[in-house]
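Next up is one chain by itself, shown in structure tokens, the form predicted alone.
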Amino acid sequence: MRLYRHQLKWEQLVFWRSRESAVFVFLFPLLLFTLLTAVYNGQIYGHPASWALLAGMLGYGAATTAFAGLALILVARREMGILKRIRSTPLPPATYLVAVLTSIMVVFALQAASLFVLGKLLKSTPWPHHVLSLVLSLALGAAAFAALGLALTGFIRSLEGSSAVVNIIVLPTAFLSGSFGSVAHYPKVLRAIGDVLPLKYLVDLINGIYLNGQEIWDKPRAVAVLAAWGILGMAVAIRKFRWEPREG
């Protein structure tokens, strides 16, 4: 316990002294959340489009942090050869990936705070009611992004693509899934492509707690496929994820 509270420490001072990950995994939802709030007036989903934004940002940001900002974290570290050091030292491999995780899922954490707060001061957003649920919706969603991450390092070959393969990955299923307000009007074959996307129901189960008042065990799909998404990830990453630079 002590080596995981000292290593997670650590990857918190590492993480906020990044100028990059401070910017692309935890600003970056709050900026986009601006600006769309800025530009989008009106209703989405019959409620405030702010509301829907929030709502949807929240989503898009546990793509960001939990998918994209692992796979970079552990890809860059990986091809350093950081990873591989970490095996020789004292520090169980296991207690290592299990900090970096809580790492990342307490900057989402508080960059989800921080989107409420800020939906608060630029457009009066509500609190949320049923603050449980959609914590437990978040942490559900957050922990399957990061399994599917852990999956996606061991398919990243190199360091100087790592950034091109996650956001060719993330905004289009931002797009795709809702994170920017309602797909109702996009083309019959985008919305098919969106239904089997993860980032769908994570979407549509925030909308349906923060916007509709729902409980999360009123959205048992959601729940159930986000669950089987995090189990593919896993196991795959089982599989996939390597500790060392690949040779050649």
The other form holds:
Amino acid sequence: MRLYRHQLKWEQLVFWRSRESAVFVFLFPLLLFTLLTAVYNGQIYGHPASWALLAGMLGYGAATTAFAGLALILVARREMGILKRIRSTPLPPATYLVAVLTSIMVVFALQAASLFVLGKLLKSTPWPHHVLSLVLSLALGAAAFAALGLALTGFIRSLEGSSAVVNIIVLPTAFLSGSFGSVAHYPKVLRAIGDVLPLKYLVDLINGIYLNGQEIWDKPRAVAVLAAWGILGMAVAIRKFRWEPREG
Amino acid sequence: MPAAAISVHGLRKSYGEYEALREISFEIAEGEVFGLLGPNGAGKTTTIEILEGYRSRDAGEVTVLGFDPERAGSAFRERIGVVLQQSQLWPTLTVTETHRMFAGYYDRPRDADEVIKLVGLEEKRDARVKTLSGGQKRRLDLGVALVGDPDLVFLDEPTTGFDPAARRAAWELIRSLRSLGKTILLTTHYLDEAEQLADRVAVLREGRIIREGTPAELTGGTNETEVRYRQDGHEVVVRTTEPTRLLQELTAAALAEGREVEGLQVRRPTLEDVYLSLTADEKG
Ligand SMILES: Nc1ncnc2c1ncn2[C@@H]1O[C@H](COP(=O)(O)OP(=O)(O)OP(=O)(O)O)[C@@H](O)[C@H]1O
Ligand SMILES: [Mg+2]
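Output the form predicted together with its partner chain next; the form predicted alone has already been displayed.
Every component of the complex follows; first up is the chain already shown.
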């Protein structure tokens, strides 16, 4: 427990100290939200566009922070030999990984809170009503994406290619899942692809809670799909995660 | 007779078809400084990383501080310090922060400031790691390896990239660790470093230990001298314990024939000579 707290503290310091992670991981969804609300007017799902975009951006934030951000951070550390170096210390590997995952969840929690504040300031979006359901949904989504991010590192061979790989997954996923607005007018094929992606279910869940006054337990299917993706991610991560650089 | 800190018997390791280690055996006593020498690809890093617990072995018995490194956990890692051949640390943290972070992993760490002074980075204590020079980064690796106050220190080419003054300082540091009773296993390509620091050395070639002993033993005892000269266009090398008599004969013969002894050199062989002749390809 002492080691966990020690590591979490240093993880936070390392994250905010690095300009790349602070800007690209933390600020990017906030920037995107600002841009999208500036160009979209009118209504989405029968609500002001900014409300739906806020909900979509929470889902996108979970994907880009807990999935993409985590994968990029861990691949960089692996290739630099930092993960290998850590393994020679008494810090248990599981404690280390749990601290790293918690740290990225903390970043996402701050990001989600900032999105609500930004929405309020820019577009007077309302505060959420069912806060507990929302927090549980975001935590579930972020945990599932973090597990998938951990699994993804096993498939990224080099630091140079890592951000390309990650973006090629995250950006289309976000489009197909309705992070940037309704997918109702998309072609059938694209919607069918979106229907198997975890982000779609997270966005649905958030929309239900934030826009339609539902609770997390009103959407058992979305919860089940997210949990299944998380478990899948964990199972793959256990097999594929590597501590040592690819070469040498 | 002090207990063995490390004992290795019949160690084998293959990477696919390639046999990197072919039956290696050696022991390192507690408090001993042991040097592992050998050309690129000889298997030094493979050996050291098996002992550190990073790599699995195919065969052989390995005991390090009473643990089997392949299965050992935190209790083992409390007692070892590691400098990897290649690794980086967080570029955005400072020297002091990096030491503090690692110190937090151990039950009884050394004081971070004290370690920073020990490795000669006190002027850089608040500098970000990314601004350090190559040699300074290496000193940081060394500091981080020592911050847990280990009993056994693994150093894989610890002084690569050091300037001559920094190398001397690192030697002093390693000697002071030795005087504290620490066991040290180091690999190096600098033969003078092995000669200066190591109580015993082993020379690896193609996955086998081809020579083992004190640096003095390897240079062929203390009283042998190497005499080289050219005769009929061929280089002749003679090792002798009686250089005076040999030289007398050589020069007398040359004087009698009224010629010079060509290319005459007289010197004590260094570890480097022995090393080069041992590791040279035995072709032709
Ligand atoms: N992970 C690996 N996969 C495949 N082959 C490897 C691996 N690691 C080492 N080898 C091979 O095993 C041999 C020994 O490598 P090792 O790194 O132990 O050499 P070394 O003595 O440390 O060399 P150097 O002085 O260059 O550091 C080399 O031929 C190397 O190519
Ligand atoms: Mg090596």
